[in-house]
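So this first bit is one chain, no partners, the form predicted alone, shown in C-alpha cells.
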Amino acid sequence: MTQLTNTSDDAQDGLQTLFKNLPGMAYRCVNLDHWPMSFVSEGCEALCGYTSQQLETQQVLWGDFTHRHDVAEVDRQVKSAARKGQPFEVEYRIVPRTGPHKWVWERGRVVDWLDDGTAVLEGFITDITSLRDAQRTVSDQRAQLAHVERLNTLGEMTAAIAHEINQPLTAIAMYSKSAQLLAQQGNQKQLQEVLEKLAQQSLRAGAVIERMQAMSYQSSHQQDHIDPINLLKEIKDLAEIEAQVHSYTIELQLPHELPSISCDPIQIQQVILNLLRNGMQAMQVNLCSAGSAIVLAAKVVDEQLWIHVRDQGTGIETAMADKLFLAFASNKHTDKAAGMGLGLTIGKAIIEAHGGRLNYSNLRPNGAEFSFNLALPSKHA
C-alpha cells in the first residue's frame, strides 16, 4: 500500500514537472461563453498575465481576453469539432494583461460532458507570436523579390512594349495632323471620323500603360474574389505584345464561364506571364514558325481551378528536371541567358503560398506544360 502512493506521489511531482516545463498553458475548461477555466498550468501567467487563481475562480475568463475579432471565430470552430468527436486547432490573438497582443496556437478534445450536455474540452495553449513575425517577415521578403522579378520582367519586354506604343503614338499624330487640315477647311463629317480615330489610338496606348503600371505594383498581400476569365484575358494582352514580334500567338482555351478564385491577381498574372515568355523563347530555341501557337488554357478539376500553359519549345531535359524550380539555375527548357533565374522559383512560391503546386511535364512529339492549381471558394466545394 505504501509503495503505491509513493508511486501516485511520483507521478503526480512528475506531472506537476510536467506542466512547469511547458512552453505554454495547460487547462481544462466548460464549452461555455468565454471558456471558464476549471484548471490551467502555472504557464497561464507568462502566456496571459493572469494567474492560476484568477482563471480557476473565474474572476476572469479565458474569453475575456480573446481578441474580440477572433473569439467569435475561435467559438464556431471548437463547437463544431466538439459536436463532431473530434480534436480542434485553432489559432487567435489574445491580449494579455500588460504588453502587446500575442498570437496562439491552441489545440484541444472533449473530454467528458456535463448532465445539461455542455462539452468539457481538455487542451494546450502555446505562444506562437514569434512563429507569426517570422512567417510575415519571409511572406514579406518573398513579395519584395517578386515585385523585383516583375520589374525585371518588364524590362526584359521594354523593346517590345515599346514597339506596341509607338504603333498607336504615331497614328495619334497623323491623325492630329489631319484634323487640323480638316479643321481649317471647313470638312466636319471627315473630321469626326477622324477624331474618333485619333480617341481609338489613345485608348489603344493607355491600355499598354495600364497594363504596365498594374504589373508593376507592389502587392497588397490582400486575396480578392477574381473572375479568372478576365484575369487571363488581361495578361494574354500584356503578353501578346511580346508574342507578336516573334510572330506567335496565344491561344486562349477557356470554357464559357469559371467560378470566380480568391487570389493576389498581381502574383497570379506575375506567374502566366513568367510562364507564357518562357514558353515563347524555348519555341525560338525549337525554331518554330511564324504563326505558331502558345496555349494558356483554364479548367475545373476536383473543386480546384487548373491553368494551364502549353508551348511548341524544346520540352524539359531530364538532366534539368531536379533543378527547375532552384533559383539561379540554367534554364535549358528555354536557353535563357538573360534575366536573374528566378522566374520559377518565385512563381512556385507564390503558387504554394495561394495552397497550389505547379507542375511541369513534357508533350509529344515536342514541347511542355506548365500548370497550377487554385482552391475554389468554399461554397463550390
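What you are looking at is a predicted structure, and each value in this text was computed from that prediction instead of being measured. Rigid core here is just the name for the largest C-alpha set that superposes within 1.5 Å across the two forms. Positions refer to the first chain, counted from 1. First, how it differs from the form predicted in complex with its partner chain.
- Taking the rigid core as fixed, one finds a CA shift for Lys299 of 2 Å or more between the two forms.
- Taking the rigid core as fixed, one finds a CA shift for Gly43 smaller than 2 Å between the two forms.
- In the core-superposed comparison between the two forms, the C-alpha atom of Asn230 has shifted by at least 2 angstroms.
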Contents of the next structure:
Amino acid sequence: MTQLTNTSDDAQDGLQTLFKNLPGMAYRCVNLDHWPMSFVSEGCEALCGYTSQQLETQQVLWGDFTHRHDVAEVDRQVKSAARKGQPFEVEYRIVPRTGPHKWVWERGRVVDWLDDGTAVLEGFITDITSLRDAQRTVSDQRAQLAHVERLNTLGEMTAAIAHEINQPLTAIAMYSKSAQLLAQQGNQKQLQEVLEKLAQQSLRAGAVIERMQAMSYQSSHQQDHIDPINLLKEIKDLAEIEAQVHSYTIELQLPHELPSISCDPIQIQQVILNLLRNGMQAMQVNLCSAGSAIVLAAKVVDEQLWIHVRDQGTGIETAMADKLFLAFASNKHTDKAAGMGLGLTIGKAIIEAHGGRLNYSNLRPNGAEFSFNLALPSKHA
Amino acid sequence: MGIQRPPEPQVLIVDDDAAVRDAMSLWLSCNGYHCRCFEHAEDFIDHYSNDLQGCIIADIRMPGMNGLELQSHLNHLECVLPLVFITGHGTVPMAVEAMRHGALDYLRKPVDEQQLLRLVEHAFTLDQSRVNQTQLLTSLTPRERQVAELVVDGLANKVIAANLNISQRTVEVHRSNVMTKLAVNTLPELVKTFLKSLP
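Shown: the form predicted alone; wanted: the form predicted in complex with its partner chain:
Next comes the full complex, and the chain you just saw is listed first.
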C-alpha cells in the first residue's frame, strides 16, 4: 500500500486544484430562503458572473438570480428530497450578472442539520445551456418533420376528404335550389323543413373540415390532462373518412374510463392515424372484403397506457422487418399507396420522445399489430 | 309485392348517402319528376322489374355492391333504362368504364342541379321514345309484324308473298299498314324504327 504522507496543506491545495478544474461550481449552503452560501468554488464566476467572495460574504444570494419562474419548483424539489434524506437533482434557469439566462443542472444532498432544524446542503451546479439548446433544436426539427408528414398525410387523404365534403355539398346544392322553388310556390311548411336540412348539411361539411384541421396545425406541444378516450375517438373519426373509401370499419376497443395523460395530442394522433392508414392499406393488399374491421384498442398495464392497432393485412415480411422503421423504406408497392416512407420513422421518433416504445408483431392467421406505450403521470405529481 | 306499380316513369335513385338521396329526390320532385330511392344496389336489384320506366341515377362508390357491379347486374337482367352515374373525386376512371358498358352519362360531385335536370330530361326522352316504339310495335297485327320482319330482312314483296304463302297484293297492303302505323315513309326509316323498337 502507498503511504499517505500528504500534509493537511497539501490536501487543501489538491482540493483547490480539483475545484478550479471543475466544469461548474461546488457549494455548501443552508437551505434557507435564497440559499445563503458558506462555501463556493471558483467556477461560480464563469457560471453566474459573481465571485466566490461575493457569494460567500452574502453580498449576493444564489436565489437572487435563480429564474423567478423556476425558483418555487427548485425549492419544492430540494425540500422534498431533504425530508426524505435523498439526494436531489434539478434543472433550472439562472440569470447571470451579464448576458442571457443560462440553464443549469444541480445535484446536491443534505450533509448536516443545524440546531434549528435547517438543512445544510452540499452540491454541484453546472451549465447545460448548450445541451438544452441542442435538445431544443432536435425537438424543433422533429416537430417540423412531424408537421410536414401530417400535411403529406392530409395530401394523400385528399380524395377521401373531397368525397366526404362533396356529399353534403351535393345535398346543399339540391336543397337550396328546391327551397327557392318551394318559396315561389309558397309552400311554407316544406320550406322550413328544407332549410333545417340545409343547416344540418352545412354543419356536416364543417365537421369534416374540423376533423382534419388539427392535423394541419403547425404548432403542437406537450399538454397535461389529455383524455385518451377523447383523443382516440377524434382520430378514429378522421381515419374513418379513409376507411369509408375501402368500406372498412374501425373498431374502437376501449375501457369505460382511462386516466388522463401528458402528451402532444396532435403528434400522438398523427402516429395513430399513420398506423391505421398503414393497416388499412395492408388489408387492401390482402384483399380484405368490404366490412372488414381494423381494431384500435387502449388499455392500462403497469402504469403505462398501451395503444394497439390490429389489422387483418398481409403482416410484416421478414425481409422488411429490419428496415421497417428506417426512413424511405416503404412496404407499399403500388404508386398510389406509396407515401414518403417516413410515417413509421417519425412515429417511432414521436413515441420515443414521449418516453415510450413503438413495437409490432405479426398476428395469426394474418395481420399485424402495432403497439406503443405512454407513461401515466406519477400519482404524487 | 302484389302492388300494381304506377305506370308513370320514375327517377330511380341509388345512393348510400341519406342526405344526397333525400336532396336529389326533393329537387327532382320539385321539378315534377316521380322518384324512388334505394340505399343499396342490392335493394334496387330486389325491386327491379323490366316494366320500370324512366331512368336510374346511381352513385359509383357504395359499400357492398358498387355502381359498376350494379350495372353489370342490370345488363344481365337486360335492363334498358338509361343509367346515369354520380362520381366523386377519384372515381372518374370508373365512370369512363361505366360509359363503355352503356351508361348514358356521369355527373361529378358536387352535382350541378341544372345539369342533373338536363340529364334526367334527356334520359326520360330517350326512355319514352323506346317505350313509344315498343308500343308501336305491339300495335301491329301478328301478320303485319311478320311482313315487317321480312321487309327489314331485305326480302322483296314477291319473296315475302311466297314465304308466307299469300298474294303479293296482300303483302303490299300489310306493308302499307305497317308504314302508316309506325309513322314512316321510306324503307330506311322503317328499318331504323323497327330495329330500335326491338327490346
